[in-house]
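In the block that follows, a single chain appears as structure tokens, in the form predicted alone.
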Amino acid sequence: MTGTDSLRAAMIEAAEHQLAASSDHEIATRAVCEAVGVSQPVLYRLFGDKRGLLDAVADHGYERYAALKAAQERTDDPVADLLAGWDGHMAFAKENPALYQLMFTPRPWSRSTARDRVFDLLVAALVRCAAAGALRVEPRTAARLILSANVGIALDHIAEPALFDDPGPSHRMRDVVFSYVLTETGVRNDADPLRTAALSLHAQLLLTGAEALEPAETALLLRWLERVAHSGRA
């Protein structure tokens, strides 16, 4: 690590820090400047202005969001795996309120990436159900559907942190929604099988490949599942 990386790394520190200890979330880069003991035009230099700073908050959040999403034991059982995402989701919200916030909650002329990266997260953990035949929808509408739920609780208990003792919920809001997006949840009546189908072998050539099809034969291939999935019943 460059000495301008440690110096950036150390001031999302104490931006962080700051911002956890602030009673209204916010941070002030002269406090800031001088907890790392640099001059403000350095902040400058490395983040731009206030609004950089943030960004590199929010995206440092991020890393450590996904270091714990890493750290979750990966069964056998993709649905179970997802129910233990969407708590793991909460418990980084009750652990690291304002950072949360910094990260969800949208802000004028922010350019993280934090929170489209924690989607992304979500639709490959969604992949890994659609390949065992445990989505009715395809992974990136039911993660837009999961992580708008799993945000709006957690802000929600976040404006009142004692609901964070009670999971029932956030429990409720998480199987309403998974119901939805599921096949394993005991909806299965209304499912369309094709389409289920499709979102499988969609779904396990992109984890796999195909070693019997050309490359061009394997991007149609999922080009016909795609429109299959979306199409409805067929």
Second form
2 protein chains.
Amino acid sequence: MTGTDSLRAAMIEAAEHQLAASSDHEIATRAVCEAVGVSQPVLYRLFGDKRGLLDAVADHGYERYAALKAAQERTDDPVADLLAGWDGHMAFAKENPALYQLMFTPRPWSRSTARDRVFDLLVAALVRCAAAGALRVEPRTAARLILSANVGIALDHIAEPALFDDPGPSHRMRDVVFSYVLTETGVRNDADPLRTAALSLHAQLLLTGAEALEPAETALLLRWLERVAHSGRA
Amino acid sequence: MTGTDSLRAAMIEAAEHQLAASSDHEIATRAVCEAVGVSQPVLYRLFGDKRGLLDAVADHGYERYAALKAAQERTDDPVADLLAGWDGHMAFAKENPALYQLMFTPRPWSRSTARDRVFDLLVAALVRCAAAGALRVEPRTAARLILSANVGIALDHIAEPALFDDPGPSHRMRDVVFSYVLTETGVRNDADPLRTAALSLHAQLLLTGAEALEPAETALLLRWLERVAHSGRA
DNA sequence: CATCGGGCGGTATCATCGTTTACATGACGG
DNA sequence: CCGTCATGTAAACGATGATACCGCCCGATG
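Switching from the form predicted alone: structure of the form predicted together with the DNA?
Now the full complex is given, and it begins with the chain already shown.
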């Protein structure tokens, strides 16, 4: 029992290691077998297929993902947990790009449940938010929205890893989707609404002008709007 | 000249066709060569690599994508064009799942510019919106947000193609991200943009105030905003 | 206790794939 | 007329995913 199981685990770990080390996000069944000192038929006995091995690697990736989540979440503020969960998701993608794509990118004929289980994890966190009265839509609906958006920017960042250093896009996306999903009390909008409103009116004034104001008033208004718009920023 | 170019095109088309027909989203260089009646070295002469062929297929996919966009957009309402562009993107993903993943999923060592060019296309559409005063953030920032979200749900739908029949999640995501990116006038287009911008800033000033302005200045600004907001009204 | 049978792993091999080498042909310019 | 380049072919090489077949150990059974 434990013999074959530990062998399974060893092969999965070797496969995951080689996947992370490979430059083209691919693994060779031979190399995995050699790494654990067995022959290829044992791989096909244990996993049935190369795809079976990859599915197992993806599921094992979910275990690590879940462990990372369980280690950091569970404060008394479910909304804060949600935000931290988003950032943790991005960190996981940054540290395991190949494994991340294996887990969250559609693979034909895949039987891995990693993505579904991450979805369920997210639903659970959202249900806690709903219990706190912070959720505006159905948890599964919100989860689909959040997970898709999260995967979207994560893949964007993986394609251009330099972007991982700038939390701007990720946090922007995060706040956008959460501001829809959560109630007003739950929103942590670090984008200054006053500033955006001022910018919007500034643009509109430049475009169309305002007949209700004298030209001098409009000019002074524009300068005030600039001061408001640049107040909190560099 | 045209000979090699038409050969190139034929191989790309054959590769794209076989990619769409393959069950595992993979192609074989041999099969592509046989389909056009040439030997394998010509493939390596024309594309250098299998990856080169895939890059060419992805770029050709962009051509079809751009053609589809050019055929449908360009009304006089740039915001409506944006919404139609989102739906067109989803339709493209539904009809060409394998090609879509080739274009929008990160591939190591890929030199395809398909995704970047789609990004530029989106930026252009957003600049038209900004010229109409409907954009609240920088076009490139908005484009990154929109494209990532669009790719996110598109991949979600590709993983579970039954979801393509329900426009709910896609439109929800679309409205969420657009409601952040566009001004109020963009999502509810019949109102006077200047008036709504003034109303928005008025509300924000009442809520939070502006540290960049003196209290007297803020008071005068509020009265001006009221005049602007009620200018065109009955 | 002797024997049998089935899990468990190894050896050798196959089919296919991506890629390259070596060679053939045909056009074109000096 | 001949060399050079472009263009294409035939054949092969190494690596890969997958398999048919053989042996070994070990517990069950008479």
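Keep in mind that what you see is a predicted model, and the values were worked out from it rather than measured. Positions refer to the first chain, counted from 1. For the two forms, the rigid core is made up of the largest set of C-alpha atoms that agree within 1.5 Å on superposition.
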message: Is Met11 displaced by at least 2 Å at its C-alpha between these two forms when the rigid core is overlaid?
response: no
task: Using a superposition on the rigid core, decide whether the Cα position of Ala20 changes by 2 angstroms or more between these two forms.
output: no
